[in-house]
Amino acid sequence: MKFSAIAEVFDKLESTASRLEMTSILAEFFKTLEPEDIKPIIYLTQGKIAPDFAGVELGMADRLVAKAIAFTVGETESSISEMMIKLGDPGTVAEKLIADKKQMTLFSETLTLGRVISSLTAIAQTEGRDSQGRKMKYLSNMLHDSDPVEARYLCRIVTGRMRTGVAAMTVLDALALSFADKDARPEIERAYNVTSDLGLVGATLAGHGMAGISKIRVKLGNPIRVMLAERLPSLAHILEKMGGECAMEYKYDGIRVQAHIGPDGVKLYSRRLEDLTSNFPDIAESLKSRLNGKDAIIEGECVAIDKEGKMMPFQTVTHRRRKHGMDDAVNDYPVNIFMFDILYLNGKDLTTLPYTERRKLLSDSFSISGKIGLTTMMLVSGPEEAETFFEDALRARCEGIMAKSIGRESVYRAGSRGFLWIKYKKDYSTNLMDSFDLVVVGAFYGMGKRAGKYGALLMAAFNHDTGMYSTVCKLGTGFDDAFLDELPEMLDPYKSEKRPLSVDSKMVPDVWFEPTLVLEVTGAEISVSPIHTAASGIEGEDSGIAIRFPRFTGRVRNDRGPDQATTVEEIEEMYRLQPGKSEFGDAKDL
């Protein structure tokens, strides 16, 4: 298959902001494909050549891409870099320059999907001496044989910034439209949630239909998309929602991991599906040695522990998130894992069992000692018990508690958020009871002491229904000088010359960014807003909701992808639950 046909579809996707139109474009395209081509093409729509958990990284920085473009078109590297700074996108630079060098096509070969995948795989696998030079040449060879539109997307794929606005949910919608029907969509999403592999789901559906999808099960080695919790403003609300009784667990301030333990070893995955095994080798070894069975998938929280056995804050355990010096980190920052769920045991999928059955199997399946423990849990049936348990959790240096349903319906809903799990944390105020994980979508240049830097950020929440990122506040407080100095390094790789297709915003910042970086934010309350787009229409045609007096907590959520940020639906629910819903105040506060 010609790569140009794929690039043309990407170009159509980039030309529309309508999710329905994107779905239609993809669906019609999928219908034309051979089943064996669907898997790699789905990965390419995400700017990848494999699922996230496979750990396949193309690893090309903008500087290296600039060098490849310069080598291909015969320009200086400095001139290419200047263009990239000006346009904010290596793909646009490559497209423009290759369009100006049309004579190159006289000596070029047609780019095929197979060749592109082979070359991208070689880029990902190239290591050792002169690896950067060899990566550059692989890309340059493809650029030499590409047309302008192909060049745009080749450069975006290798940098992992596609800018088409196509989210995983859009791909699932398109697959349902192509090979099944709307009613099959939940079953198709279930297959994705238990495998975390869009390509596998697409190939299975194209080759075997819904009969193949129905056979997809939890599998050792394929991380399951994690179940998430809702929030409520008080313990009384939680008990009422849970029918008067529930299980409560300590909510630990650590890194959530999913461990796949089998005969061939242990893999630890983050909630973003990153392989963290090398960061917690001691935990992996302990889990393997203390499992009373042949294989299992468990979830737990890795928490830093001091010399006295007391839990340390989140910032301490993040010292384990490094690529080098792990032997020293293991010794300097001891970690325990507190397990809270088991999803698979001895070849059996446990996600359809109620919580209480899973909890008992978890307890019975491990020899609990040393670095391996269970979350502290208690069955609660009254507000006094709940309050006592919550206070005990805070004294133990936990963030708060997780309340979990104990009814027959309390299955593990992979990839979903719902009221089977409800979190309640200590960092709440009278009106606003929790922090938010929000996505940076824009920046405003600073003034005064912040002149020459980004002085404020435009923050958004994720709308699960539309796949868009809707703005909820302008964030300008809580930053120290060191963080402001680091912002360009964190954000500039995701600069966009125009509003990203996945961003819904009335405000226009000085700089747009593709939704990538997630920051933890607190605020005073949630109010109606005419300038923010979250929950648009909630109190009238031109109204959304916003977080008032937002403040950065200092916590960068590298453990969360943008689609795992706080959702618009969550913020809307919190707005409705506030004791007194205030009307929008002064726009400058937001």
Given for the second form:
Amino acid sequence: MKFSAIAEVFDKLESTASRLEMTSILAEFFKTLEPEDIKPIIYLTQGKIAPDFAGVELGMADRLVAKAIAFTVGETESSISEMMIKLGDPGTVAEKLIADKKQMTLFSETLTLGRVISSLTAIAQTEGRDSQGRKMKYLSNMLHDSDPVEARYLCRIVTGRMRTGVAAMTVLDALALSFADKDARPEIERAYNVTSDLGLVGATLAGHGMAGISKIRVKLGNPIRVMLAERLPSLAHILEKMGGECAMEYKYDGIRVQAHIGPDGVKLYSRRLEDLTSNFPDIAESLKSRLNGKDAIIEGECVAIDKEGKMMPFQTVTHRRRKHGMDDAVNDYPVNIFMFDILYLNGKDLTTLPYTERRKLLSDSFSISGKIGLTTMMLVSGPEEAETFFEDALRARCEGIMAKSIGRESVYRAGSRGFLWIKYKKDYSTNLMDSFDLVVVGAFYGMGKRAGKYGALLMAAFNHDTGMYSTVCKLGTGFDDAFLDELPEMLDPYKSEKRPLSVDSKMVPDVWFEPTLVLEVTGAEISVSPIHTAASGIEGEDSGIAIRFPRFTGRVRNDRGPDQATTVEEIEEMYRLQPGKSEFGDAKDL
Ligand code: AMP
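Show the form predicted together with adenosine monophosphate (AMP), please, because up to now only the form predicted alone has appeared in this conversation.
The next block holds the full complex; its first chain is the one shown before.
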């Protein structure tokens, strides 16, 4: 299959912001494909050549791509770098220059999907001496034979900047439309949630239909998309929502891991499904030796502890996320795991069992001691009990509690955020809002002391229904000088010359960014805003909601992807549950 046909579809997808239109473009396209091409094409729609958890990194730096473009079109590297700064994206630069050069090229060989995939694979796998030079050549060889639109997408894929705005959920919608019917959509999504592999789901559906999809099961070594919690503003609300009784667990402030423990070893995945095994070798080892059984998939929170065994704040455990010097970090920052769920045991999928059965299997399957613990849990049926448990959790240096449904419906809902789990944190009880994980979509240049730097950021929440990022505040507080100095390095790779299609904003910042970086932000309250676009129309036409007095907590949430940020729906729910009306009036000045 010609790569130009695929690039043409990417171009069409990029020119629409409507999720419905994207779905129908993709669905029409999928119908025309050979089953074996579906898998790689689905990965390419996400700017990848493998599922996220496979850890295949293309990650070519802009400078190297500039070199490849320069080499291909016979320009100097510095002139390409200058164009990149102006146009903000290597893809656009390559497209422009290849268009100019095309009239002069005599010999070129058509780019096929197979050739693109094998060259991208070679780029990902090349290591060792002169690996940069070889990567550059692989890209340049493809650019030599590409048309301008192909060149745009090749450069975007290798630099991790695919901008078609196609969310995983849109791919699933399109697959259902192409190969099944609407009713099949939940079953297709289930298959994705238990495998975290869009390509596999697409290929199975195209090759074997719904019969194939229904056979997809939880598999050891294949990470499961994590279940997430909703939030409510008081323990009383939580108990009411849970029907008067529930399990409550301490909410530990660490790094979530999903451990796949098998006869051949242990793999630990983060909540974004990255491989974290090398960061917690001690935990992997202890889990394996303390499992009473053949294999298991469990989830838990890794928390740093001090010499007396007391829990340390989140920042301490993040020392384990560094890339080098892990041996020292293992000694310097001891970590325990507090397990809270079991999803698979001795070859059996447990995700459809209710909470209490899973909890029992979890505690029966491990010898609990040393580094391996269970989350502290209590069955709660009254507000006083809940309050006491919550205070105990804070005393034990936890963030708050997690309430968990104990009804028959309390299965592990992979990939979904719902009221089967409800979190309640310390911040809520001090009348401040909970912290939000918001995505940077723009920046404003600073003035005065911040001149020449980014002084404030435009922050957005994720709208799960539309796949868009809607703005909720302008953030300029809580930054120290070191952070402001680091910001350009963190953000500039995601610069966009115009508003990214996935961003919904009335405000126009000085610089736009592809939604990528997630920051933790606290706020004083949520109010109606004529400026911000989240929950647009909530109190009449032209009104959205905004977070008032936002403040950066100092935490960069590298463990969260932008689509795992706080959702617009969550903020809307908090707005509705907020006691009383705003004492600050409308948020016109935000
Ligand atoms: P949040 O990050 O505020 O959305 O809260 C959800 C996160 O809390 C999960 O992803 C886990 O990392 C963490 N967590 C801590 N303790 C527990 C627990 N007992 N049960 C489930 N999740 C927990």
